[in-house]
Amino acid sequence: MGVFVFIVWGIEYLDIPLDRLFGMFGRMGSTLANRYYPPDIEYIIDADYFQYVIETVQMAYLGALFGLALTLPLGWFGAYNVTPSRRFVYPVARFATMGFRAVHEMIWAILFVSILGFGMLAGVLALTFFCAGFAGKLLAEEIEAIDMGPVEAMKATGANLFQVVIWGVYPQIRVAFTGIGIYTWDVAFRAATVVGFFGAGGMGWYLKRNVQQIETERVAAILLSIVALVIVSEIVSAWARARVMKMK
């Protein structure tokens, strides 16, 4: 009852016109039929556009790869149970992870484009920071949930910090880290189509250009190509996740 009252109060406070909201779907269908149909499929099967598709895939791959490389120290140093220093290293690693995650990938793209200029490098760096933010948090939480018995046993036998991490921590998080890596690539691929809209290259740049020129049928074709690529990415990710589950 309290939730219902809050929703009603929110609608009244925000002055949401419910009649226009319910009639939105009809207007949306009419707009899509009149302006975006039929999609200009010939436009997206051009060799020029295919190069931008490849650039988007490369941007997502490199962003996820560099992001995961950055995630390894962030996750290690940001895990309270295995960090080298709970007083100094732990808060710095956690703050860096939080900072990367707090800024949206579009803001990172705008920032790097303004510093480095238009192109794929700005997009790769934006995706790197974006991926490191949430993957670093996930990895740190996985490490904090491990069984500390093997770690304490190795420390008691005189193993150094790297030996403890390699032989005591990594075997316990191997499957989880693989899953995080797959999820990171999946998210990076979706984000790569967006950061290009802000000058980072790839399919997003094509989309921005046609939106600005009000080429609605070409925009529809580009959106369909993005949906198709995301579906392919989802299928590949599901297959990879199934393989990871068999590793357990």
The other form holds:
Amino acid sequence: MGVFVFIVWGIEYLDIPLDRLFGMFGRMGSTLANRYYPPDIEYIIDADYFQYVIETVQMAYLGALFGLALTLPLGWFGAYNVTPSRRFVYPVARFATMGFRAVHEMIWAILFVSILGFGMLAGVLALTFFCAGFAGKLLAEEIEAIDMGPVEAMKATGANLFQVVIWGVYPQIRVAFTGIGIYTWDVAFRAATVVGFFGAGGMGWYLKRNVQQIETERVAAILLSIVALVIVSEIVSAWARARVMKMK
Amino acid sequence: MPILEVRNLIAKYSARGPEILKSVSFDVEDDDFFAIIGPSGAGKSTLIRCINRLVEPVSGEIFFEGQDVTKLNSRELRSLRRDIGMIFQEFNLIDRMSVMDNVLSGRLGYTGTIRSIFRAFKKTDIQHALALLDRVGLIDHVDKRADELSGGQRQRVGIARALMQDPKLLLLDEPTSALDPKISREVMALILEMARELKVPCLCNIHDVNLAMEFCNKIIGLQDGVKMFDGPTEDMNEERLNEIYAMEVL
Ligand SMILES: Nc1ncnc2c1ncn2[C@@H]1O[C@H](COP(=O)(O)OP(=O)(O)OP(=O)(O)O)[C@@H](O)[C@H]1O
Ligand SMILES: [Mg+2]
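Next, report the structure of the form predicted together with the partner chain; the form predicted alone has already been given.
Below is the entire complex, every chain and molecule, led by the chain shown above.
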């Protein structure tokens, strides 16, 4: 009941024209049919475009890789139970992770393009920060859920901080970390297809150019290619995930 | 000189929390198999964990071979921990690793960081590990994963890991409480035998008084953080036991 009242109040307050809202789907259909159909497939079967696709994959790969590399210290330092120092290192790591997450990947892209100029490097860095943000949080949470018994046992043998992490912590999160890695790849790839919109490399640039020139049939073709690529990437990661499950 | 001297030890888990140990003192001699008994929550685990500073004591002194444990910096602390083996109630093995790797992990304090990442232990360490695994009766299980073993077998791995350290003292926190009575007895007997053989003194939390009376030569009784009894096993009697466990009966 309360929810219903809230919705009605919200609609009143925002002055949403309901008839247009419901009519939207019909019009969306007709717009798609008129302007975006048929997609200009020939436009994307092109060596130049293919180059950009490759660049997109490279960017996603590097971004995910660097992001995950950053994730390791972020996760370790930002996990309350194993952080080297609860008073200093922990808050810094948590704050950094939060900062990476708080800023949208597109904003990172815009930021790096304006600092570094157009090109792939800006895209890779934007993706790196983006990946480090959410994977760092996931990893820290995973580490906070481990059994502390083996960690104490390793401390008790006289192992140093690093050895305790390698022996006491890592074996317990290895599988989860691989899962996070795969997920990071998924997300990085999807983001990589659009960061180019702001000039940060990859096929997003193609998208932008054609949107601006109102080449709607080409845009449709590009969108289709993105969907296809994402599906392929999802299939690959589903396969990888199944392998990881067996690893347990 | 006793290998371990504990003086007026006070421990808390939070600055404003209650004192878990209320000025506990005792000595462990070179040939002791020392039992700490007391009801659940008395502070037995806390006491044992203060010795290698898994719990930081609030005040008091702990002398190990004449050196005050409470004053060590982190490097000295690591080398102290290397000299003190620990065996846990829940075994605390690394489940996803092999029995062999678990035993070798007892050697981490002696192994460089880079070597330990690649599990490149010295040949002598590997031979030592195999000898210990043979001694605790697990030589046929060397390559199994630790989580494939039974409870008794897992604790035997725990024993081998602690002995890998060439410890000068063994801390045992209810090493057999997770095992059934028959296996408990076997494991206690094995620990006692090996401790005698290697001349390692032991400090052992035991919940089960009968086990303590059977295996240990000295006993401390703790009740609610206070030492109620300290003496040779022969001096322990029904009346004193009732006093120590009085709280639990209520
Ligand atoms: N990590 C902790 N944080 C806060 N309080 C704790 C912690 N560990 C133990 N305590 C408290 O300290 C007291 C003593 O606990 P301790 O584990 O030393 O008792 P114990 O004699 O080993 O009992 P048991 O036989 O159940 O193992 C208990 O009241 C317990 O609630
Ligand atoms: Mg206990």
